[in-house]
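Given as structure tokens, the chain that follows is alone and in the form predicted on its own.
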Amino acid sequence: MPQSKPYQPSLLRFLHGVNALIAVLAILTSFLVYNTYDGRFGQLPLPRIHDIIGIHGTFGKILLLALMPAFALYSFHVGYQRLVQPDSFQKLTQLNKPIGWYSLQRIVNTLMLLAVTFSLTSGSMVKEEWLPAGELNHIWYYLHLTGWVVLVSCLALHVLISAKIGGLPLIVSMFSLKYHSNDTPRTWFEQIRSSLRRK
């Protein structure tokens, strides 16, 4: 009997997809900023892009001011079951069972939200003129670099654990454009209202 395809709520897919796209662009441009102006921990022979700092900052501001707050609100209300639960750390000892991997995924999901928030907060404190002037030792720049490393690590774990839990069908389901008749964009507001009433 063929396994049924997993289904993800359309609002989750929309918020997750848009945030993931802008976050990946922010991560890539942040590496280009580092590669262009720093490179002390390793560097690639890539061409310089004019105003790469400004481009990276634009993606960061879009995440900080618009996308991330909406995704965080969704995650902590409608999608709270996908985040760390009171017994998540206790169930980490059961990695030989599905619940252990689900618990690990919830922890990593929560860490990703925290890492994005940390990266956006520290990045907003970094001045655009520091790196072109060779000022690489500001504490906010070091904190932003640290946030980038943690975020990339969490992203890799997020993808790997999702693949472990649900394989390719689960990953594909996050990018599917199909939705159920009771899960159209018109129902998003009511979904949010219902989740707030349950709290």
Given for the second form:
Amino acid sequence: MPQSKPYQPSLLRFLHGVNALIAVLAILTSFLVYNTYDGRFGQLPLPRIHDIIGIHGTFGKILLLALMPAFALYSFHVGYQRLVQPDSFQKLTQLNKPIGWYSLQRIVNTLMLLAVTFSLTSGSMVKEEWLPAGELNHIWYYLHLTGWVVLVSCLALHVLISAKIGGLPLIVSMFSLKYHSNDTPRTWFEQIRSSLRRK
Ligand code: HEM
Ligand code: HEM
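To test you: the structure above is the form predicted on its own. What is the structure of the form predicted together with protoporphyrin IX containing FE?
First the chain shown before, then all remaining chains and molecules of the complex.
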């Protein structure tokens, strides 16, 4: 367990929080879409929601056009140290030491960005009309379904590894609403500028 309480930059918490929230809503509504119109790989007795495809498409579009680009830019530039590093795969052999687990976490953080991107791009190719018309065999629909399995598996790994590394305090620190006086939203612009200058 970590000795001191972890603290996450408020800009990271904001971008990660809104992305995680809308991504989880897209994942849940997408399951309802599958359950209502498909169900070939298993079905649950859940209620039908009117226009669930429209609701799912709206969450997807918000992620695709606004939230993910901002979070990806943040992660590539300001938060790049938490993404895969040149020596991450080599350090994976040292899972008996903390660095091995940190390397795995960075690889999985990066996989999260890739998995969301795959779901968003394949979703853009799926037509609203296909499932209500019973057209379940389009290649883009299969790719989009595969994206769901990949994303949910990566998300489970992402949460499990975070729990393994920092326990509940790390997870709580990622969603906490408190911030230090030198890390207010007013300082976000300056934080981005100085991190770009340091690179
Ligand atoms: C069981 C899994 C899934 C099913 C059955 C499903 C189904 C659909 C359908 C039918 C559409 C067409 C609706 C439209 O164009 O408005 C769509 C679009 C979309 N989906 Fe999914 N989806 C799944 C998973 C996901 C996931 C996990 C994400 C993202 C995290 C996602 C993001 C999108 C996006 C961005 C669009 C395009 C929206 C648009 O351009 O209007 N989907 N999906
Ligand atoms: C689908 C939604 C999610 C995506 C796309 C995502 C993606 C990411 C990415 C890219 C990072 C690294 C950020 C950086 O570069 O600075 C990160 C960090 C983190 N995420 Fe997520 N995440 C998601 C959901 C979650 C959830 C639901 C939890 C916990 C319940 C969580 C816990 C964490 C933690 C604790 C960290 C910090 C790890 C560290 O210290 O390096 N994430 N996430």
